[in-house]
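Just one chain follows, in the form predicted on its own, and it is written as structure tokens.
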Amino acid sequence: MPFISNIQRQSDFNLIDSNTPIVIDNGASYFRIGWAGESEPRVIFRNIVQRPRHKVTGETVTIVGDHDPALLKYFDCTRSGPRSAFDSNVVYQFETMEYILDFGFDRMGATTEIDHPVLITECVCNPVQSRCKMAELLFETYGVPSIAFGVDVAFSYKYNQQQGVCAKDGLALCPGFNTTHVIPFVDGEPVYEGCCRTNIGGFHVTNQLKQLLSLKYPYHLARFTWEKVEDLKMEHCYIAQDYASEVRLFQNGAMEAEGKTRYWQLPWVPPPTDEPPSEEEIARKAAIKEKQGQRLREMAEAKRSSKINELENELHGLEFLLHQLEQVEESEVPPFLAETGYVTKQEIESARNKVMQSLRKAKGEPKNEQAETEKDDLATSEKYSLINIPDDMLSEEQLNEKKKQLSLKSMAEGRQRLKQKRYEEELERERKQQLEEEKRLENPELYLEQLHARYKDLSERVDQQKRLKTNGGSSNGNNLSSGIGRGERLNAAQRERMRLLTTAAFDRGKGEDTFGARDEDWQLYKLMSKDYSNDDDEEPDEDEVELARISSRLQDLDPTFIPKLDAGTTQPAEVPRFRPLTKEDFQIVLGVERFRCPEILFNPNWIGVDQVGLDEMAGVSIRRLPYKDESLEERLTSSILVTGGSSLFPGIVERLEAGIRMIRPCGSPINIVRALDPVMDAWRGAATFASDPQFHMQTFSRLDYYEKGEDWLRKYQLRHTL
């Protein structure tokens, strides 16, 4: 629709005669408004309202109709989704309806009260409460002089009847947005006593398609917006003539099913290929790296020089302090040291030695191992000064201190021995690894074969040891236990523990239980916990350690190697391997979804709606007619008009004809046609009806509203014959 400025709209609104009615097709999906007598409505927009907040200012704005994604990115829509004024096909949210009418009248060019009659459509058998509220809104808010209410399906049928598409006697089937209606027409007038409604429409088809695609492609949920799924539905969905055979066609993977499959390609950018860098790039990176290294070396050298200067200054200060201390008399030493912050002369010398050692380390001078050893021995002799003195020459306090020094010295020596042992073991391990690596480099195939043989022997040996621990020392030829007692299966530590427990139990059984009265009794617990407490948590055997090492080595060298699992363990789950995303990962495949979603129009019970389908509604409507006439029923089935947005699905006419033929007598004439424009014919029919000069005789005026009240609307019925 071409862009029209506000000034042009206001000019058109003021130039049109005040007797020209405004025609409104108030559908649950779209709102259409225009002038009577015209072939197209002036304004069309989605019948929804949204009130998001601005992300910066926090101001709440009202957006009516279709939202522009470029505009809506500045607003926070997480707490305010699109809202409709309809519940099924009935208007019940009149605050939302007021926003929609304001927007529609504003786009028509109205600036003050509406001084034109209004013809507005409604659903079949619209509740009087909804009609009264709509009249109150139009009369008291907008100052409309008169209004008229008409059924959208009836307007569409009358318009197509005038165009020669259908006859005066017939059925109007309208699968709409929220509901589906069937209205019989006799002599050109609707018979509302025979109408039928089902709460299924295009909204449910779109919702079903959205759910199926979301379950099928959960990683593309953001792509499945309502507007996009609606477009996919109208572009790709169709009605299957035989649903079961169509499903089998896709289930068997026939070529015909491949031809009916549609693909929706999402935006996808191929990942950049890793090309090897050129020689210039390598040289440039090497130059940058060398430059950075040179800068780091200069920074390290400057830091080292600064540290050397600080240490030299500190060393000169300590030596000067010691030189002054030598010139001070002994009586003046404590006050002199109090001013320096040191307690004794030895503390100053110790600090000087540390600074000298740090200075040599900073300058990179080699260590004097002999001096270090002598210094360590001197420090040890100073630390453990009472060890070499006989006990008879020490006091009681010095004896306690000597015991403490002996304990500390033995612990320090033990740690030193353990450290030396670990160091030697690490050297031996490195030596063995170096020998193995040399063997592998000499003959890799032979080395791998020897590793496999070694792994097999160790694995069998470890399994045999585990069986012996579990079943005892004897087994039959089938590796099964041969009835060995519990005592024979225990090791030496466990048998000793069992003996101690048995002895204690035997002693307690002799008369009075006095176990624990003597200190000797508690030695039993010490014996049980001293040497046998860790028998269940023994350290791993050397064979098991070697087996684990060889297994790790084989996994590194042989990609086909699979380590053997212990008994009772299960195979670990394979770690998923991530692959780069391809174009097919961003491709939405529409197969059975194309006809599975529209099928709910004929089988509403698939989504929990216990009502009849579209084909059965025709039979229900014919049976509800107040008079029975076989010739009339044949005339009705001879002119069935399908209108409404959901009638645009390909194949719906053929499917309806096959379904209605199943419920009608054999040989009954059945003729089903689609409306010229199922979406716009309701508005065009209403515009044609409102352009008739006698239309003003059927309106409900504002004077009638104030004199007769809302109850008079109960009796109001628009006659479609003028």
Second form
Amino acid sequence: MPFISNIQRQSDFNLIDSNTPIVIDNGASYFRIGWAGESEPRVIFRNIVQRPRHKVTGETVTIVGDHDPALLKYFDCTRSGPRSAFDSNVVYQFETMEYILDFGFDRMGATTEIDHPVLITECVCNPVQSRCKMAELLFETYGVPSIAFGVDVAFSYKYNQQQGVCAKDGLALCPGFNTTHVIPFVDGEPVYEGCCRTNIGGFHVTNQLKQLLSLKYPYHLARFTWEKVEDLKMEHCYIAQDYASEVRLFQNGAMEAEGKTRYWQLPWVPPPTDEPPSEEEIARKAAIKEKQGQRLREMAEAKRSSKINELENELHGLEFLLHQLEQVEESEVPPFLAETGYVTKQEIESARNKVMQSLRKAKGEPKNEQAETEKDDLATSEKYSLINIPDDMLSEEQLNEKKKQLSLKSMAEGRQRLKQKRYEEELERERKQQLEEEKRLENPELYLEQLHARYKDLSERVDQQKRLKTNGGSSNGNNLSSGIGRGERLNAAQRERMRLLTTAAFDRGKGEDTFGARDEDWQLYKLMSKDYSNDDDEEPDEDEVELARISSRLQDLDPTFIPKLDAGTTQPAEVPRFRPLTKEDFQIVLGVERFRCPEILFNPNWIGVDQVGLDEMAGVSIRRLPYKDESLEERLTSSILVTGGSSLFPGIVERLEAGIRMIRPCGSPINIVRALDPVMDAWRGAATFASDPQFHMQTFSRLDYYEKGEDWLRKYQLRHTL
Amino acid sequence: MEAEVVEAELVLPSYLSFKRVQMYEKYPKGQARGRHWKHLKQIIQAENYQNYPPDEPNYVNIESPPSMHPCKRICDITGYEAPYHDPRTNLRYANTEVFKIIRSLPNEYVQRYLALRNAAIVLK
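Return the form predicted together with the partner chain of this protein as a structure block, the form predicted on its own having already been given.
Full assembly next; the chain just shown is listed first.
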């Protein structure tokens, strides 16, 4: 991480002379506070406040800046995110600002009222409301004796001027966190008449990167936290010399592009690969299986034998009973049978038959079908004994019986007929096959050719039918957007249904209503029903059956034949197939994004901000200057300073030079330098400025503030050269 | 509160000796305060810049003008140069492969891509 917060509490607050001003660089991203005359700020932290709830005690606490995320686990941060006091680059939430100042002064080691003059930075042309509120806060709450407001860009430019980086006439280009400013300097003084602001900055770059990555990798959304993306931006983003040619490298997949692509490998554990089991393992498993099979077989065998045993016992019992029955007198039968639970001899016999049958089945003896049918034949006359007797010779009961027999007989006959038909069909098919085989043997090439032709013909016909059925889908050429939207056409079947519905709604009532006179009329409702499909899906089309037959035949005969897949019905293979996740799925690729995101500094309209980019801003700024002086313009362009957090991107100086050269007259001198430390120079410049003995002339006290009023504060402006 | 949290001085104390007015005095607990700040737009409105001479720099008139250069159009998905524009989704695209992708994108994603360049449909 390039910027690290420095929030150690300072111990020497009370040792410092009360005339030494406190210098605050109140930037939208970082808050820096320290003593005038020193080279480094004492305390630096991110300019944000969180108000989470403590998980155990439930009290709302205030946390300023960013801290070790490990410590934040004790707090419930889901209710409120980090808040900033800034709207764009203007402070608007002074409650948040107060928390930040509290934390800043606390870490500076303050214990008593702040008895030091304060120099605090603000944006260019800060609205007077914001400035008033800030002054009020410092005076009333902290008891600051006097305040000065300055512009961070100006301090940065002045600091670099003192270090000899840039001249007293020049331009300061400052892409910051929320906004980008260009300020011209004439004779070492910023000329705000000539300055301009574009509402774009590092925040937008990070946000763009974050959005693009989360759209590109929706599965890794949780990885793209603001802090992480900010780090990615700092580490990998750069500014292309020429966006169009740079992006073409990537588009054409050049080797250079490969070298410029960065990969972020997310932690990924490969799934355990199942090794092929060893011989021993296989043998062991087989043995176990065999054993289990053996046991099952044994169990089945035991069950079977016990069943046979049981059945045999039963059979013996029944036979014995019958035997006994023969010896019993006719008149004695009922009392004799009463004990056994049977009523007649026939009943016992049928029970014996049943047992015998199941015994035969249990023993696995093949049923003698022939014998059975013969027996059936024999039984037929017995079974349907009543059919041939005229009705008037039968009693009521017998009539019923006759009806039953009649239906049974017709059913049996129907079965027989079906069997016969199937047999005949089989014969026919065999005959056909034989015929075809003969043809094939006669002239194999011709036969194959014919088959192919027929296949083609049929498949086309089937395809067309399908298309008709699902009309619209493939005919309007964009299958890609699946699902029928509002503007999509209905298919043929649906159209037909709509037609029926409308005719049904409007035709009725005209003339004589004969609907329902014929049975076919009622078919209409079937056609209208929503889930009625025009063809009977249960039995496929003749053509389709034939097609399937031919294609299977072709597959047998022609090894080169590949059956055409159902192109009409399958969607183009856009649907991701399930496959095991690989290392590549856990890789975040930063290719074009590396320079696409910072490019918005030069092309703000890419994110919908209709303003000029960084390079054109320089031209705008020069044009806005009140004096038209060519030598001054040349002096300005020969000392251009880039500062601010977003000027850290590699390549920005070269790109700016190319861009500014395009908008300036041919041959004008252009010299662009980056600030010594684009991030810290504003504070250093302010600290140097505040250590000047003349500084107190530029501050205003609480008394001034209340006496001179708002209008005076509106005009208040720091002078950098005294 | 946990020892490590206390040690890191993570939490801003509610009483600070250097302040004249403490936070809890300024904003007493349990009192509804409503929204007590103005957004930047409201601040600018209240500044009444129209009452001041137009050549005097202020927050509004230092804004940069729109660009004079023709806008470079880039593919919303890949960032390549985009010669084409899909009238159905309003996305810009570079070639047929990207077109396939944008036509298979669910509407939510299309809107998010459009939102990146502030062109999404916003229902109010």
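Fair warning: this is a prediction, and the values are worked out from it, not measured in the lab. By rigid core we mean the largest C-alpha set that fits within 1.5 Å across both forms. Numbering follows the first chain given and starts at 1.
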*asked:* So that I can tell if R623 moves, could you say whether its C-alpha shifts by at least 2 Å between the two forms after the core superposition?
replied: no
*M255: CA shift of at least 2 Å between the two forms after core fit?*
no
*If we fit on the core, is the Cα of Q163 displaced 2 Å or more between the two forms?*
no
